[in-house]
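Below, in structure tokens: the form predicted on its own, a single chain.
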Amino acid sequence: MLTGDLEDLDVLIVGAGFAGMYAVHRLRGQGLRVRAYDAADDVGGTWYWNRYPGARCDIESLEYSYSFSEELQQDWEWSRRFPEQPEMLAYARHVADRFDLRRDIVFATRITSVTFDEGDGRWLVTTDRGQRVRARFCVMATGCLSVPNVPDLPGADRFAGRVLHTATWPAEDVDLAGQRVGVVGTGASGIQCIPLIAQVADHLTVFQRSANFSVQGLNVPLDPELARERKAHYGEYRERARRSFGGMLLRQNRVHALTASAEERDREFSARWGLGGFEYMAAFDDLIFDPAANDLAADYVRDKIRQIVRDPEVAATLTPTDHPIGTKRICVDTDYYDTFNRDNVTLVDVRRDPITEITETGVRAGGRVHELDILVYATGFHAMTGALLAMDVRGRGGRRLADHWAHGPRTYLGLGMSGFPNLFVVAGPGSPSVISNAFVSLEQHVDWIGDCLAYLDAHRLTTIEADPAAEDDWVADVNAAAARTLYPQANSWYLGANIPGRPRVFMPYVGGVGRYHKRCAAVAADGYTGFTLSA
């Protein structure tokens, strides 16, 4: 209903990606007045915006999908082992149509401020279109990879050619044929788009700051028999994923690399390389915990790079030596390393030859201007916190979320924050989030939130808020879990290291999806211990 010009909701949801879509469906099904807002023109979230050549998921399609509807997962047919962007967007649109979600989503609208009114215990929300909304609860389904990171390079506004970013790629076709293209960045998006751009460009210049480990993807058409078998036992497979470390059905070898013989290790690494995808890091049980074991896995991939790339100097530049394998999200590619054998591809090591400026005609690095027609930034995101901090979020006493997170993000279970009652984050910092299969994590969070709101109403309670002590303890638990692994040894976006001036705090929870789910369930079963509930 409307109160003057103020729309009144039970739940306001920020974002219409897969988390926001499920939140609309689940919470609306509980009889709540729900509305979601998204800056895009349609559903899909990151799969709406990331349309660059080669964009695809690195988790297998039969797992990177919703489980809440048996009919949906039985009816939808995936075409490939790893879904590509057009298919992911088609899936999102299908879900929106099937469950009539768009009637409760406002598109092309960005939330600008979210302020808690202590007078009536509701959130007052404004949009960039001047709309004003009041809601009892806010659910931040803003996505972990949704705010592009654009490097601040001298002269960037002088370039006379076309400038693109992989995270905001145009919906219309971009004609790269016959062009001199520069790609800045060799993370996941760069590794995916570089091989395809090289096939059509007159010349491709790749500017690499950090070499990343990548394993072959083997993105083959999906085996119909595998799909039939999975669908016949989907419930069992989904439950196994929820109990796993990363929410994925990897064939984890419980043997330690250091107890295996050299022949056994080589055989296992070779088999995992042949399987493709994240299976490689499941070759042995100690790869992410033991530096010596990790070195063995890393050396195998380094040898592969030297075997594939014919020029020894180029191979050396592409070989990662500054972080343990898997401590940055390992990339999954199709012909990435082989692309550097092409005559029309040049690799520039910007650690040795830094980019000093963007000129009207190209990029100056190491004293040389690389002439370009098109400049592509494949420089990733303000991960995990960027979208939340882009809004002016203010809790009790007008405290800004930016101040609460001044020294790094602080949450309880990645779901709530002290001083911000009735505000929930889906797959936020302090949860398995980007370490896990996103669908497993977002469904678990939305279900937890839905159950929590039902509990509050059943017990005639109006607010729920994380206790400061519980938040402190959880931050300590997240740090302790990370410290037991090799993850903190990499300057990764898990730590916010890709954003200059950002606090270096390890953001996701790496204690395992199964363990995390048990903790969340125990908190709820105990009457939401660690939260303050009030009437």
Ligand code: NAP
Second form
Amino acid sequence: MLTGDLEDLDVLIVGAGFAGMYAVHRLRGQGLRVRAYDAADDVGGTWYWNRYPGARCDIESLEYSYSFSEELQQDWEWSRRFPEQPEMLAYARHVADRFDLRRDIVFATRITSVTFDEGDGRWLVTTDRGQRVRARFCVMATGCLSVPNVPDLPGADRFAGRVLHTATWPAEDVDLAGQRVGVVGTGASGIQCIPLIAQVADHLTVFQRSANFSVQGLNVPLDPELARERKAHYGEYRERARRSFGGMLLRQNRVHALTASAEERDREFSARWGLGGFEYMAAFDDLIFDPAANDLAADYVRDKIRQIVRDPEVAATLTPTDHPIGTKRICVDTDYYDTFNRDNVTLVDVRRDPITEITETGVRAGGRVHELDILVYATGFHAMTGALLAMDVRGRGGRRLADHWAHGPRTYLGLGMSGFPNLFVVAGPGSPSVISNAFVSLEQHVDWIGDCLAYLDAHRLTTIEADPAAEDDWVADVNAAAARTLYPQANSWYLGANIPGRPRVFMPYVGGVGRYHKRCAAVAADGYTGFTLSA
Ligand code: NAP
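Could the form predicted together with the ligand be given as well, to go with the form predicted on its own?
Next comes the full complex, this chain leading.
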């Protein structure tokens, strides 16, 4: 229905990545009038934007995918163990076609403000194209890694060459052949693109502020026998992932590293290194909890770096010593360390030789200018809260979300906030989110929200809102879960520590996906305890 120029929806969804896409499908399927908005001109979210060379997922394709449709999961064929960005985007597009999602998605449109109207209990939403929409419910499927971080380096706009960011890489081919390329940043994005850029560039200069732990990916073509077996029992495998710690089917060894013998440890770490990927951190059960156990796992990788990198000084610079392994998201690479054995690659330690300015011709660090044709920022994101705070979100009494979260994100179960009725967040802060398999987490959230909206309608209720006390308790639970681990010891984006001036608060819930799902289900089964429901 149109009221003047004001259109009425049941549910407005922000974002058409995998979370928003599933929200469109699921909520529309229960008879709600829904619409999603996205700044991109097609579906895919993070997989739409992150097109840099080497971009790929670090979770296995047979797990990093939707489970809501048996036909979809049976029909779709993955080509490799870890899906590359083009394949993830093709999958997103296939899902959009298959379930006819685009008819309820508005592309190339950014949401600018989201304001709760206490008069009629609805959200008033505006876009950068001047549209105004009214909705009973808002679902924020905004992604955790969607607002790029561009460092504020002196002279940045003087550079005469081309500037790129891994998170906004152009869709058309970028010709790096024969170019002098600089990459700032050695997180997962840098670690994936550096080996490929080195293969084509005339010269690559890597500006590293912190060395990161990376394990080999071994991204082999997917074994058809494995895919067949998995598909034959997909339901069981998906259920196991939902009950697991991280939403993945890792072979978690229940033995503690500190009780194992030196030989057992060595055997296990080598076997895990040989498996590739996140299996490494599942080698023992205490690695993310006990600093001494963690050191053993870290030392094994540090030894690997020394074995791979021929120049001992370069190897030392690449060796992480400032955080426990796994407390920043461990990177999964193809030939990352070996790339530094190439003659056309230079590593600059910007802790020792800080970047003092960007000049017209390159980057000045340690008193010398590194001449460049192309400068690539692989400098990450305003993670977890960035997209939510980029919109002007105002709840009851005009309270800004930015004020509610001034000291770090506060949520109840990661799903809702007190003072922001009928507004849900999908897989954001306060939930397993980035510590888990995103598909497991986003499907659980969207299903929970769908069930909740059906419950409200069935009971002739109009409003659901988190109680302040429940929110306080949940924030304490999120902090307590993090404090039981080594995660808070790293200056990671999990804590907002990558952005100067942000409050240092551990944002995701690390108490485990299985435990979290049970808690959300119990809250719903008990009539939404911790939320106030009203007619
Ligand atoms: P990131 O992990 O935040 O890494 C950013 C890098 O830029 C860090 O090395 C950081 O150094 C450096 N940096 C930032 N500001 C700088 C400055 N002013 N000067 C010098 N260096 C600076 O970001 P990301 O690599 O894009 O990855 C973010 C997350 O996205 C990953 O952890 C992962 O969850 C996800 N991701 C996943 C994949 C995958 O599936 N394989 C691939 C890419 C991204 P410090 O460490 O010192 O801050």
